[in-house]
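Have a look below at one chain only, the form predicted alone, in structure tokens format.
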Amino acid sequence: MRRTAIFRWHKAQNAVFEPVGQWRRAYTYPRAGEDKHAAINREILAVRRKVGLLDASTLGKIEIKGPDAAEFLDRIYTNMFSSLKVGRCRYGLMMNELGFLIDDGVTVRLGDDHFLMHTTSGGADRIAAWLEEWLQTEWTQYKVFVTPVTEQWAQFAIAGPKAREVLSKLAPDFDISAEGFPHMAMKEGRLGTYPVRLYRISFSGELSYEVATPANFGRSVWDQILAAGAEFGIEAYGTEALHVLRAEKGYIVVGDETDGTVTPFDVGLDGLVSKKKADFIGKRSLEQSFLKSAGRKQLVGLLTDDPKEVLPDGAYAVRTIKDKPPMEMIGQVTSTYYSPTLDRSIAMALIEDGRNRMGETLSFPLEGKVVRARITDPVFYDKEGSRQNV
């Protein structure tokens, strides 16, 4: 079992805990006379209200280095890395060779032969092997070193609006203005005397910023947080409420609205599938017929008939309600929440021919019941991103 540098503090906070890979995160902080779903509600809206800390050391750190590093990337991802600058950040897209999704995250350009990727919580180990096995097997001639760092930082998000604010307490070395320090740039310096890399990424949606420092520094670094957001209201936020944020806005999580069948197309990324590369893992696999033929599964959201009625994770779509099974399905819930931000519940599906369906009402058989849902666009919440880019 693998525990962050802050572990210690969650437990003392009474943290309901859920393993991811072999981590253990924290799921929810529930106060007295709270049960998790109130506490849930309670984190989401400080972000949305005010300002939140999340712990994100589980998150996959690879540093890649070497002169072939940038296009060694390029292969890799889906979307185009050697023409990043230093000292900004991209979100990446990364398939098998079949043309399917299987990781994806947020990579900096440290150097001009220097990256750091950041993969999900629980790939991190599967995608280090899966970059030596190309390097050692297929692409022999790159000179290019992968190392694994997840453990050896400490990484925060601060989330909300005042963000910045708490950021400009702990007395930062460089310029934390909108105009110094935009959305997707990384700075590298110091918070007070502890050595940081700073980026400035949102899962949220929200004004957020994610310090990474040595993981020996991680539990001062946090507990300096914590007190530079105490009049702000600050609030320390676990994996669901970061889940329900997420879909709000519309954000996939490989493993949820992926399932090993799942392109870039289906989950609505086509704008990350570049055009110009001469190649890349999984680019020739898209060209097949079924996976650009009509009637794929799509991803959209979902809006209940009753806003207080929550989907099952998994519920089946039919195309036409009968008396008892079986009944065509043509889809089914990725996701699901009650967003206490809009007040109703929310989900995220993978339906056939989705996107051509919006507006549509869907009929989900359960037991006893039969709940009707509406496609939606899948971003229910700031779709102009004002809220992260202040």
Second form
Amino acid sequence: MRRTAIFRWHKAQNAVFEPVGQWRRAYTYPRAGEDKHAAINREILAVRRKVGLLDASTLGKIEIKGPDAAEFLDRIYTNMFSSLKVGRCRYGLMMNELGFLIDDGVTVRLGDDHFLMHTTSGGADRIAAWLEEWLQTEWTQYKVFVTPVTEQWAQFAIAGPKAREVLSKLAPDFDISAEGFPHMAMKEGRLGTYPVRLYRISFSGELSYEVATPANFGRSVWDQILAAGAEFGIEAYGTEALHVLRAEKGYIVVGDETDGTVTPFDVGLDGLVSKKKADFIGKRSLEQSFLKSAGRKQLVGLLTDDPKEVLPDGAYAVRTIKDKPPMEMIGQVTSTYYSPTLDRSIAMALIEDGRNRMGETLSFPLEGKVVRARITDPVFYDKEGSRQNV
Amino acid sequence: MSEAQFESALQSREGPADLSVEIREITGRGMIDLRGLAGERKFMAAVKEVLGLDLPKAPRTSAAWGDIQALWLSTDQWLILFPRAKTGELLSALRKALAGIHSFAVDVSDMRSIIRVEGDDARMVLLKGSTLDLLSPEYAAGTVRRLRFAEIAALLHIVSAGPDVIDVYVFRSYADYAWDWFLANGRAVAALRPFGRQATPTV
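Compare with the form predicted alone: the form predicted in complex with its partner chain:
Entire complex below, previous chain first.
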């Protein structure tokens, strides 16, 4: 079982833990008299209204360096990284040779020939091995070194409208103003006496920073952030709040919205598949007729007719309701939550020809009842993205 | 904010009692992960200029110069060990000397936890978590071995032999797990009593 530098704090707060890969991550922090649902809702609203703090240390981190690093990343990701400026971050999608999504995350350019890749928590080792395999067996001409550094860093997200105020109380030795440190920027420096890398990236849609500090300083920096955030009502939030926050924004999780048979087109991320690059892993596979054909399952949002009804994860939509099975299935729920922000249930689903069915109402036969839900855009909250650009 | 507060992974763990070996965490060590091509003379020379040693090329070996050590990790990767306070100085010296040479040096001082195992029974305890024959003369002082130990990734460094001092490196997140493993498997009452080497049966 793997523990982050903050594990003992989580434990002392009576956190509920969940397994993520071999890690145990804090799922939520119920207070006295609170059940898990109440705790999760409180944490989500703290992020939306004030500011929240997440232990994101488990995120995979891989440093990539060498004269061919940029070209290497252009081949690994579906989108372009050679055009990324030093000190900037970019979200990237990774496919396997079959054109199916295998990982995603934010990659940062630390120097002309030097990048830091973030992977999913569970994908860290697998992706490091994947990069090595391509370098050692296929692209042996590339001068690139790949060094996994996941455990060197403790990393925390400070997310919410008050995030910048909390950060400024921690005495950064660099400019964190909206203009001086825009969305998707990265800076290295100090918070007080602590060496940090600070990324302005957001998985919640709020104004958000991720602070990385060497792991042995992690616990102390965590405590300092909580102390600095106290006057703004900062609350620690767990992985379930994290997931609801991202679902409200329609962000995918590789492994929830994808199951190894899902392409970037299927989840509506066509814009992240480069049309300019000569080649990248999976490019040719995406040209196969059956990956381009109509009728593939596509990512959509779902709003149940009864806003209090939360669909079960994996629930099937059927073409026509019959008295008893078998019924023809046309897709399934991939993520489903109660959203305290919107005070109603929300869900994401992969539905046959989904994007052409906007506004259509689907039926989900469950034990003893049928739940009906309308197909919508999967971005449920702040479609303009105005909240993170402040 | 005041002085930066340092907290190692095993700082709050109780000192073990009734073990057949002594175990303790080593926290004052800085570590740099160094990549480069052993066949490239310029690279080897630049490293020597900074560290004062020739990087070991033979698998599972190590080299030392003063308070700096280099452990072989793979054909193009070494773990450099030194007093933690020197981290910034060494890292920038390495990067400067290696400018323009295909290489990569990165600070990984916080990435691994080190458990030092000492005592006559050290190898016998480690045997319980490994398929290696650690009693073999192959595992002499200076040997470095990456292995699957107690079901996790680890690195053994035989610091000295007879009396045995062996450093076990595990990724930081597994530090508690590894510590608990030693508490459970290192107990004096659970010591192994080997039969010794068996004669090869005649066919």
